[in-house]
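The chain below stands alone and is given in structure tokens; this is the form predicted on its own.
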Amino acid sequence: MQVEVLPSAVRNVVHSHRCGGRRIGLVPTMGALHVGHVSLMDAARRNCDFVIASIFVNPLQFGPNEDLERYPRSLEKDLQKCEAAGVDLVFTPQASQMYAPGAESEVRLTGLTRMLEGRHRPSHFDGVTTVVAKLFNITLPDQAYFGQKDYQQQLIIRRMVSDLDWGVEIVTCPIVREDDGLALSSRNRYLSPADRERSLVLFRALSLAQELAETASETPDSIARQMRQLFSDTDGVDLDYAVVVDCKTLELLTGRPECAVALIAARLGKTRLIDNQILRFR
């Protein structure tokens, strides 16, 4: 497995493989890798000839008073996981190599980035789209792999790729969960034992949403209200939002659609978790 820190070195490697007709897959990460990340690498390995994983804690997507400095970093362990998953090249740049002094350019969407996560974390998605655009330009992937857990993020990246005519196929892989239902996240390690137990309310709320979606009398609005009631009944959890929205636009729904997505964001102590469930109405 090759490890590179310079964008120019990655471009040279990519150029040689593209000239050889190899299909390139990219798995962008911020490190602190877990089984969910590895599942993305496994999917890329199955579908692509040459797999690149990036490990970069992107400062642009952290707002004031967020956890940039304490965000977990475990590069050596991450590299071991990448090698075990069959990754061919790992790109591990420093911030100074990704953002030159005096850089003024950014990639920004104006609709999807301003709701839900964007409302609670202003400028977060501007940092995401800018760094993903740069990674696409450096690695020139045929496919890029993202997890469903960051549902709004993958939707935004799909929109960016479509709007800017990038020839990149976005592949969204299923959420990987602990045995008790908690979605895997690098931030789970922040949870105290008590908060870890309380965190299961997210999965309970999503399971309730799916159960209610299969009940003919329930609407998206009533499902969201009952999800929020679960959080009201759980001490020590500060809910940012629990909604049922359109799968593509994230707009609130009326009636009973064929497909919707339940989205949750909540804080437990200093740790903020997100989760979601695609709902099938019957």
Second form
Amino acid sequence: MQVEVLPSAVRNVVHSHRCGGRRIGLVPTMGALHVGHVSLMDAARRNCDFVIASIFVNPLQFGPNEDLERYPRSLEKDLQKCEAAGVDLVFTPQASQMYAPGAESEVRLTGLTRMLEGRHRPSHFDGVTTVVAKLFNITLPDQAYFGQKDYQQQLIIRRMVSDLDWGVEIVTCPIVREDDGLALSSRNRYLSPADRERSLVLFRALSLAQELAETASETPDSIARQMRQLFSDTDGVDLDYAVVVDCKTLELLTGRPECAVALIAARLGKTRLIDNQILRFR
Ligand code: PAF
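Please move on to the form predicted together with pantoate, as the form predicted on its own is already shown.
Full assembly next; the chain just shown is listed first.
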């Protein structure tokens, strides 16, 4: 497995593989890799000839009071996981290589990025779209792999790719959960034992949402209300939002839709967790 820190070095490697007609898969990450990330690499390995994983804690997507400084970093272990997953090249740039002094350009979407997560983390998605655009330009992937856990993020990246006519296929892979239902996240390691126990309310709320969606009398609005009630009944968890929205536009819904998604964001101590479930209405 090759490890490169310079965009120019990655470009050279990519160029030779593209000339050889190989299909390139990109798995963008911020490191602190877990089984969820490995599932993205496994999927890329199955579908592509040359798999690139990027490991870059992107300062641009962290707000002033967020956890950039304490975000977990474990490069040695991450490289071992990439190697075991059959990754061909890991790109681990420094911030100074990604954002040269004097850089002025960014990629910003104006609609999807302003709702839900965007309301609570105002410049977060501008940082995500900018870094993902740069990663696409450096690695020129045929396919790029993202997790469904960051539901709004993968939707925004799909929008960006379509708006800007990028020939990259976005593949969204299913959420990987612990046995008790907690969605895997690099931030789970911050949870105290008591918060870890409380965190199960997210999965309970999503399971309730699916159960209710199968009941003819329930609507997106009544389901969202019952999810929120579950959080009101749980001490030590501060809910940012629990909604049932259109799975493509993230707009609020009336009636029983064809495709809806339940989205939750909640804070436990200093840790903020997000989770979601696509709902099947019967
Ligand atoms: O989902 C993430 O880990 C990050 O937002 C991403 C896509 C790697 C961009 O920094």
